[in-house]
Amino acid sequence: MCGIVGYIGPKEKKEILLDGLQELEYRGYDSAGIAIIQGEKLNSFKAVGKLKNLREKTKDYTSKGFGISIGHTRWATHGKPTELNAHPHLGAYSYVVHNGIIENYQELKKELQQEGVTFLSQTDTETIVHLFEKYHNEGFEPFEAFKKTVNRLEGAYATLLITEAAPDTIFFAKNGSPMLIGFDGEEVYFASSDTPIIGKANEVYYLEDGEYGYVQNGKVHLFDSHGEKVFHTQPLIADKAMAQKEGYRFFMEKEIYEQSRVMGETMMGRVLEEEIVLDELDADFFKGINTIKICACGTSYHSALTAAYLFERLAKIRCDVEIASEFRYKEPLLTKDTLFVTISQSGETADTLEALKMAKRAGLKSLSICNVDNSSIVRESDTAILTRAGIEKGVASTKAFATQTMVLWMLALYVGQVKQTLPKEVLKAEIDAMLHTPKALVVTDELHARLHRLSKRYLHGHGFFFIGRDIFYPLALEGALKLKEISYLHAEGYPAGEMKHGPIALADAELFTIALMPKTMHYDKIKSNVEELSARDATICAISPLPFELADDFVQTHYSSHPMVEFFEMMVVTQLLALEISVRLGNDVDMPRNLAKSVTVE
C-alpha cells in the first residue's frame, strides 16, 4: 500500500516529489526517499516517520534543469521502519522503489548472495536493483538488463528503476499494483495514483498488469509480452478527492472492494502448494506451547473468536480468546505453556497493549497480528505477522478484519504443521481453499447493485438480528457490528441456537433476520431455526448459495466448497449491505459519530 512518484524533465525534482508524495502519504508513513539523477550526478535522502522529516532533511538541496528522479512512501511489509530499508534502495550505482510484494525475493537473495551481493535491507525490494545491476555487469544494456530483471519477479510490483547507466532515462514495470504514467508536453510523470500528478500532467496512461518499459527523451516506450506496443492517452480528472478514493463514494466502498487484491498480498510468499511458510516465526517458537490465548477488541475480537474454532479443529490446539478490556481486571491465570496473541488494526488499541503487558510480566510468549509495522503492540510483542491490509481510512474496519481472519487461518495451519497434528491431505485442502478466497471477495455490478435495492427495505424496524452457527456465529457479530457502526441502527449478533432462548420473543415484521446459512457447515440446522423465525413473522434476508423459499429477500452466493470461502463471500455481502443502508439513510460512512479508527484509551 506504499506510494510511488517519479519524473523526468527540467523542472525543480524534490519539489514534484515531495508535493507528489504527500499526495500519496494515507497510503504509508512508516518512511520515505527520494532519488535524482541530475546530470550524471545521483543524489538520495531518506527519513524515518512523516513526510515533514524527508521535507527538513532536503530543506538545503536543489535540483533545478533537467533529470530524472523516483520517490516513495513506504507502509512496511518486509523489515522494520527504518532509514535501511526506506525506499529508494541503492545498488552500486542504481536506485529502485517498489510497491507490492516479491514472491520468490528469497530465492532471488539467495542467488545473488552466493554472488557476492552484499544487502543493506531486509526488504524484499533491493532484490531489484542489485539483480539489474549483475545483469548489467555481464554485459547487457540497461534496458535488456531491466527487462531481464522483470522477466525474474514473481508476484505483485510497481516499480521504477534509474541508473548511472543510463542517468536520462527511467525505467518501469508493472503487475498487480497499480501505476500510471502522466503527460505535460515532453515531460513525464509516474504516480501510484491520479492525486500525485493533478494539476502538473493533462493526461494519463493508466499501465495494465505485464507492461513496462523505459522514458527518454521525452518519449514513452512501452512493452508488454507481446513487444513493444502504441498506447493512447486520456485525460485526467482534476478532482483530487475523489482520484485519492479512485472513484469511490468513500473510503469504506474502496477498501471493500480492494479485498480481493489486499488477501492476496496477505497470502504472498506465505502460502504455498504444500505448506504454509511463516518467516516471522522461528522454527521452535511452538516449542512448549500447549495452549493459545488471543487478546483484542471490537472487530479484532470477531476475527479472533473465529480463530478459536480454526485452531481447535485444524491445529488442535486448545484456543481461549479474551475480550481486552474485560482480560485486564479478571485476575487472569496466566501459564508459560501458553502462547499470548494480541490483534490490533492499529497496533495502539490500549486495552489489548496493557494485557499484553500483563502477558509479558506473566512472562509468556507473544505473538501480534497486526496491520502497522513499529506500532506499540508490535514493539511490545516477542513477534509479530503483519496483514499487509494497507492504510485503512474507514472507521468501521472492513479489509482490516478480513486480512486478519486469513492471517490467523494461516496461522492454524502452521501449528498444525509444525505440531504435525494436521493430515497432510487435509494441510492440501486447505490452502486450495485459500487460494480461492481472493475470487469470494470481489464485488461484482449485480451484487452491489442487488444490495444497493434491497437496502430500501430495512431502513425501519426495531432492529437486526445477525445469525449464524460455527465460525459463521462470529461473522454474525461482525456484520452487525458494521451495521450499527455506521447506520446507528440497533443490530445484534446472535448463534443461530441460541433464537429460542430468549430473544424469539423480540421476533415480529418488524425485526429484520440476516441469517448467514452456508451450504459448507450446520444448513439443516440453521434452516429449522431460521424457520422458527419466519414462523414468528420475522422479515428474513437469507445470505446462502441455496435458495430458501421463506426468505423475503434472498442473496445467492456462488462458492459453497469449503467453509471458509463461503465465510468470507458472505462477509462482503454484510459489509456491503451495512453500506447501502448508512448511504440511504444520509451517513458519513468514513466517519461515523463517536467513533475513532485506533482507540487509544481506556
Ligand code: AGP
Given for the second form:
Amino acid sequence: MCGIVGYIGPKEKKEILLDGLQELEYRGYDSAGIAIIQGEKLNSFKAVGKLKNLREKTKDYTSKGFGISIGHTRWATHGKPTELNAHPHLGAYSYVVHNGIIENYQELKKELQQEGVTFLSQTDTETIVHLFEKYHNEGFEPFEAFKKTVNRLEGAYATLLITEAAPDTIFFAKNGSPMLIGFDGEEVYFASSDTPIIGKANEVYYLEDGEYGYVQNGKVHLFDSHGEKVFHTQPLIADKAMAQKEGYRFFMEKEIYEQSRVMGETMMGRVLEEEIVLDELDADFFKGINTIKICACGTSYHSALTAAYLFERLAKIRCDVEIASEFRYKEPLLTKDTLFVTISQSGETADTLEALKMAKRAGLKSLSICNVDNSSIVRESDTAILTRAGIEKGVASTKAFATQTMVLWMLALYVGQVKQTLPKEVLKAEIDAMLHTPKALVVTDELHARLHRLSKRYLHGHGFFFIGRDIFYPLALEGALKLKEISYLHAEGYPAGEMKHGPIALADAELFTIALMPKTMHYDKIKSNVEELSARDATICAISPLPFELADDFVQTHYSSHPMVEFFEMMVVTQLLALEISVRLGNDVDMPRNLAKSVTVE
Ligand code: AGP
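Structure of the form predicted in complex with the named molecule (previous: the form predicted alone):
Next comes the full complex, and the chain you just saw is listed first.
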C-alpha cells in the first residue's frame, strides 16, 4: 500500500527512482511523484495514474551528479487521486513522502493552520512537512526539527524527508509501515521492500518500528528511543528474474501457471514418504498447545478457513479463525494454551501484524505462515514457515493462496503426528495425496481454452454465487473474491446448504452459480442444493469430475480420490475463469482499480 523509494549518491537519480517505483507500483497506482535536490536545485514532478504518466512527464529531465532524491507511488487514503494529493508533498523548501496513516493529522493540521500554514492537499502526509518546517523555522537544526516532528506523529508511517536546509541529507523514520535501507559503498537506497534495490545494493538493513535517523556522506545515523544505535546490515540476496512476466500476458496468469512448480518448492524437504518434517518448529513447539487461533485478511483468511477443517478433522485440535481487522477490536479472550497463527502473503498487512502484536502482548506463542522472508510479520513472530511461492506481483493472489493452504495442510498433519492423533495409515494416505497436488495444478492448453470460451457468457448478469461445502466453501469464497477483484462484477461465496435460507430468492436466469461439486466430498448433498437453484432457473456452471445433466455449463475436472487434490484443481479453474472474464472486460488484470497488493494501513 503505497511505495517509497529514496536514493543518495552520484548516479542518475530520476532513473533509479522511476525503476524503483516500477517495482513497487503494484502496491498502489493512483498517482506517483519524485523530488530531487541536486546542488542548490530542487525539482519535483507528479502525475496522476500509472507510473508511465510520470515517466512521460520527466522524459526530458536528467539528474546526474551527486544529489538526494525521494519518490512515491500512491494508494489514496486521504483525498482523491489528484496531482495535488500525490506525494512528494512540498512545504516552503522541503519535500516528504509517506506510507501509512497519521492518525492525529487533523489535530496537527488545525494547529498548523492556526499558525498560518496553508495546506494544498487533503492528505495526512502534508502535516509532516509543515511540522518539520515549523520546528526548523523556530531555530532547530534540521535533524532536531525532524526528530521533534516524528515525536508528534501518531499512527503508522514510513517516511522520507529532504530539505534545502540540508541538501546532502535524507531524513527517515519508520513505525508500523515497512521500510529498509540498502547499501552499495557510499551510495544509500531506501525502499518499502527489497525488489527496487535488487541489483543495486548489496547489503540491507530492515528498519524496526520506532527507528529514525538521517543519512549523510554515505553514513547512516540510526536512532531509537534510547538514542543512536549500532546496527548490522545483512547481504541482500534475491532473484529478480523471479518477478518478470516471462512471456505471459499478466503476472497473475504467470502466477497461476507457476503453481504446479512452486508447490514442489513448498513441499521440498518437508513432505517425506511417511512423515512431515518442519525444521522451523522445535520438537516441543506444540507442548501445552490445545487450540490454534488463526488471524488473516482476504485471500489469506480463506486459506485459514480451509485449514480449520483440516486441523479439527486430521489433527483433532480445536481451531478458530478470525478476520484480523475484527479480532483487533473485539477484546478477545486469549489463553496461553493457544498457538496464534498469522497468515500473510506480504507479511506487511497492518491488521494482521497488529493482531499478532496483541497476541504476543497476551503471552501467546506465535507462528506465521508467510511468503516474504524478513517481512514485519515474520520478524515479529516466534517462528515462521515460509510458503516459498516466489514473488507474487498480481494484486489478485493466486500462488500465495495455493502454497499457504499447502503449508497449513502440512501443519495439520504435523500436529497430528506430534500429538499422535493421526493414525499412521491416514498420514500415509494424506502424504500420497499431497504428492499428487503439483499434477492437479498443471494448466493444460485445453483447460485454459475451455475457460476462455466459457468466459464470454459471464460478462453481465446481476451477480455470481460460488457455492461449495466443507473445504469447498472457503474455496467458493476465494473464487468469488478473485472474480470481483479483477472483473468488478458482484460475486459472493456461500455454503451451498445455506442458499435456501435466503439467497435463493435472487435466483433467476441472470444469477450465475458456480457450483463446486467434488466427487469425494458430500457430492449428493451439493447436487441437491444445485438442483434447487436450477429449478428456479439460475444459470449453473458446474465444476466437477462427474457429469451433471442440469448444468448450463460444465467444466470437467479429473477423478481423484482425495478432496484436497480436487480442491487444488478446482482452485485453478476458478482462477482462470476470473482471469478470462477480466481480460474480456478489458480490465487491468494485475492492477485492478482501487486495490493495492500490500495493505499496510488498517
Ligand atoms: C487477494 O487477492 C487480495 N488482494 C487480498 O485479499 C489479500 O489476500 C489481503 O490483503 C491479505 O494480504 P496478505 O496475505 O499479504 O496479508
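Positions refer to the first chain, counted from 1. All values reported here derive from a predicted model rather than from experimental measurement. Just so we're on the same page, rigid core means the largest C-alpha set that superposes within 1.5 Å between forms.
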- Message: So, superposing on the core, is the move of Glu326 at the CA at least 2 angstroms between the two forms?
- Response: no
- For His89, state whether the C-alpha moves by 2 Å or more between the two forms after rigid core superposition. yes
